[in-house]
Amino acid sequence: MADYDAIIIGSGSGGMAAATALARAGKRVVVFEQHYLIGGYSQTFELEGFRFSPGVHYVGELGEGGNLRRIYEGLGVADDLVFFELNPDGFEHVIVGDERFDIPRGIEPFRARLKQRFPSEAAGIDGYLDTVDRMARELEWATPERLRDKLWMIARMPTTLRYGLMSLSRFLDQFTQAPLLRAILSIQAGDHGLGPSRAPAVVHAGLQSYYMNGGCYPRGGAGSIPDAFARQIRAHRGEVHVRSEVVRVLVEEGRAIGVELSDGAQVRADVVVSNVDPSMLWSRLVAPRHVSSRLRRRVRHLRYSVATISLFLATSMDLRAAGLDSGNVWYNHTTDIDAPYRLGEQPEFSNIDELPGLFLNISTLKDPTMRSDGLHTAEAFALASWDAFSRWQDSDPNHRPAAYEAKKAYIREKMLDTLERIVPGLRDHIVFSSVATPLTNERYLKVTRGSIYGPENSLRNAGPFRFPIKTEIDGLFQCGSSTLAPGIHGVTRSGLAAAAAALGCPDYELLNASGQSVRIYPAEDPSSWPPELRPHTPDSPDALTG
């Protein structure tokens, strides 16, 4: 007899969406998470009283009619979520050398601003944005199953077939040769993890379109999203367990029947949904005798996305006075957007004059309710390879060698050198900092080679070549960044798709909660928020009165 109807391995956005949908459908659900925090890359963690989010720094598709909004409302988690909209006049601040360009919300404002900055490139700007928009519209109807039908693709995806298989660099060649314009149009490649010379145009177009209407940040940090899912799961008698590592998927007669935990306990269920990456699932959790030779070969040769080095910091500096706001900052030293990705493939991280690129997120400007003491928290990310740190992978994570700690100190200084270009004087106002490497990602998130997007988003892993939701083992389903699409939207959709496949129903039938509404307020205008949300600073009247 089964202990549960469904077991979910991992509590990332995909796993939590699957668990919520199944629990709401009346199934007895349990989520097993190996970490002490839920959420995967959507978690929020605390260091010395400061809160940081390692993976989710903005979310799209939350406006009226947005797909992610529809999922949150339909799964009953929307009422537990509040989002702050990033500065609509510049939700992405692009800094290339000494040049700055602010990307506004909406394709037409973006188009107008590009033409104002590059008047001689007007025709190319129109061509690029119109083509991206057409590809994105074609992708709305594309499922892995439909993408295997060549006649369907020819009829419904002509723009994607013409342009989408090109590299982003070659795609840009069709419209412009202006170096700075090309840099602005491609710098968001950091959201899918491949530089312009290798990124498929269709992947970049889908990502760029997803954020075309701006972005939002969850109140309390990214961890508020898995927390909302957990509340809904428990409200429907489901369970979420942390510090519960799954070490084996139990298979009998070609069917998944449960899992074994690290303490030796075996838990049975009719359905198992995996929210771990393919190498973890098929090379470690499922015994080789249950895996086809074709799948073993694919996993063995699977190439993973870039990894990151991260600097989590707190500062006493007035960052708004320094010219920052709720928008993201994408910095590149030159117009060569491929440069950071080349660094991310180097086997050593040393002898670096200057980091070629960096992403900066100021969480306390996106969510002014996070702190009331005048301090700001921020996260900065640059690319680095797993190989540059692999020599220390077998060392005790609580007592890494001195050489590893020295490397982290080197990283801190290099990242601060680059941040000084964006925020002069920042180094002198740091009150806390901590560096993470690809080993940190692997330790806490169990991601292969410390990757940030799972398998790399090349053509080999795109569309019909992504891993299927329903696996070759009956009763075993998979979700996450290796399936439908990367990013929080893609993985959340994949969890819903896994639940629908397990139940044998269309996914829209699972979005049946009523009366739910995502709340979104402008990060730049706290005066427009409900009184209970407005931040209380030491200088505010409310703070003075108690």
Ligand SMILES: Cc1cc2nc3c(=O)[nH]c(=O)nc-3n(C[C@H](O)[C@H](O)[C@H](O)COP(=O)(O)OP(=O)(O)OC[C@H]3O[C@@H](n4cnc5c(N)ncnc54)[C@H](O)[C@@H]3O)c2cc1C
Contents of the next structure:
Amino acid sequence: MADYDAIIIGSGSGGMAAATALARAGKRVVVFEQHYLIGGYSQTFELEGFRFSPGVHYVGELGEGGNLRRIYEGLGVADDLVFFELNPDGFEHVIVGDERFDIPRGIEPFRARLKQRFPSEAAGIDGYLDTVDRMARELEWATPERLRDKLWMIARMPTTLRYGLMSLSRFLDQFTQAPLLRAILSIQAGDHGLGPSRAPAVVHAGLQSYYMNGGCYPRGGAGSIPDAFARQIRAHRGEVHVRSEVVRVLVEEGRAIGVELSDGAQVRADVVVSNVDPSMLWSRLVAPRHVSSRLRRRVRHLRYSVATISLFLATSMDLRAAGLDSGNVWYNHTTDIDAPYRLGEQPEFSNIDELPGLFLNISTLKDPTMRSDGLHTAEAFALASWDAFSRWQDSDPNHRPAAYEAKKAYIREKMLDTLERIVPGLRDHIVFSSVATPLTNERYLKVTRGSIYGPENSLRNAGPFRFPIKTEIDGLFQCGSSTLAPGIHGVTRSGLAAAAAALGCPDYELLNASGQSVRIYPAEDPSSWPPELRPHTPDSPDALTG
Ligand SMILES: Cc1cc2nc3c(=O)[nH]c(=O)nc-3n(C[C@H](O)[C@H](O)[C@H](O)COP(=O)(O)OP(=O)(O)OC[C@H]3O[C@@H](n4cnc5c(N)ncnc54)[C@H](O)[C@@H]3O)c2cc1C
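In place of the form predicted on its own, the structure of the form predicted together with the ligand is requested.
Then the entire complex follows, led off by the chain already shown.
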């Protein structure tokens, strides 16, 4: 007899959404997470009293009518979530060399600001934004099944068929040659992980539209999202176990019947949902004899998206006074937006004069309630390849060789050099810092080659070629960044879709919690927050009562 109705392998946003939907549908659910924290890339971890969220810096689709909002409300987690909206006048601060451009919320304000800055490019700006918008509208109706139907595509996706399969660079060629304008329009490539010369225009258009109405940051950091899911799972008699690594998916007569954990325990269930990446699932967890040769070949040749080097830091500097706010900072040394991605493919990370690009997130300006001691926490990311670090992959993670530690020290200095361009004087006010490499991503999350978005978002893995929710093994389903789309919205949708496929119902039937509402407050305007969120001042009644 089965121990549970459903086992979920991995507690990323995708896995937790699947578990919540199944638990709410009355299924006995258990989530097994190998790490000591839940959330995968949506986790928040603490180092020396400072909290960092490596994989969520903004999410979209949370406004009225937004799809992610609908899912959080329908799955009953919305009441546990509070978001801060990033500065609507500049939720993306683009710095290219000495030039700066702030991307505002909304397609029309963005259009107007671009035209003001590049008046001679007005026609190209209209052409680009209108085409992106048309592609995004066409994508709304696209499902992997529909995308396999050529006639449907021809009838319903004319703009995507005409432009979407081009590289982003070629797509931009249709509208403008102005280097800075092209850089601004492609800077968000960091959100899908392919530079303009390799990114399919349709992938970039989908992503750019997703963030066109701005972005929000979860109060308390990314970890508040899996925490909200875990509360809902437990409220419906489900279980979430950390330090529980799945080492095998048990398959009998072509059907998944459970999993084996690293301590040898076997746990049985009617349904298994995998939230791990395809290499982990199909090369390590499912025995080769159960996997078709076609799938094995695909996984063997699968290219993964970029990996990162990360600098987690805390500073005593007043970052608001230094000109920063809740908006993301995208820095590129020149207008060559491909340069950081080329570095991300280099087999060595050395002899670098200047980092070509860097992303900066200041959590304490996005969630100003995070700390009350005046210190700020921030996360900075640049791209680097797995190969540049793979020589140390078999070393003891708690005692890496001196050469690895020296490489981390080198990375820290390079990242601080670049951060100094954005925030002069920062280096002298660092109170804590820690560097992570692609090996760190692999160590804590078991992601192949330290990849940040799962399989590379090239045409080869796009649309109908993404990994399917329902796998070739009965009772085994997949969710997460290899399936519908990477990013919090994509993986959350995939978890819901996996639960719906397992239950044999449409996904909207699982969104049945009522009366819930995601709360969103402007990060830049504390006066509009409810009293319990406002900062305590020494003479406020709250502070007196502690
Ligand atoms: C630097 C960075 C910045 C990002 N910024 C954003 C952003 O601003 N906005 C956004 O929307 N997205 C962002 N993303 C992407 C987003 O974080 C991911 O797409 C998403 O969180 C992936 O979710 P997932 O469901 O695929 O699972 P993952 O987060 O990959 O989690 C999978 C889980 O499975 C567990 N696991 C693996 N193997 C096993 C096993 N054998 N047994 C048990 N458990 C196992 C892992 O430990 C992990 O917890 C960012 C990612 C990175 C890395």
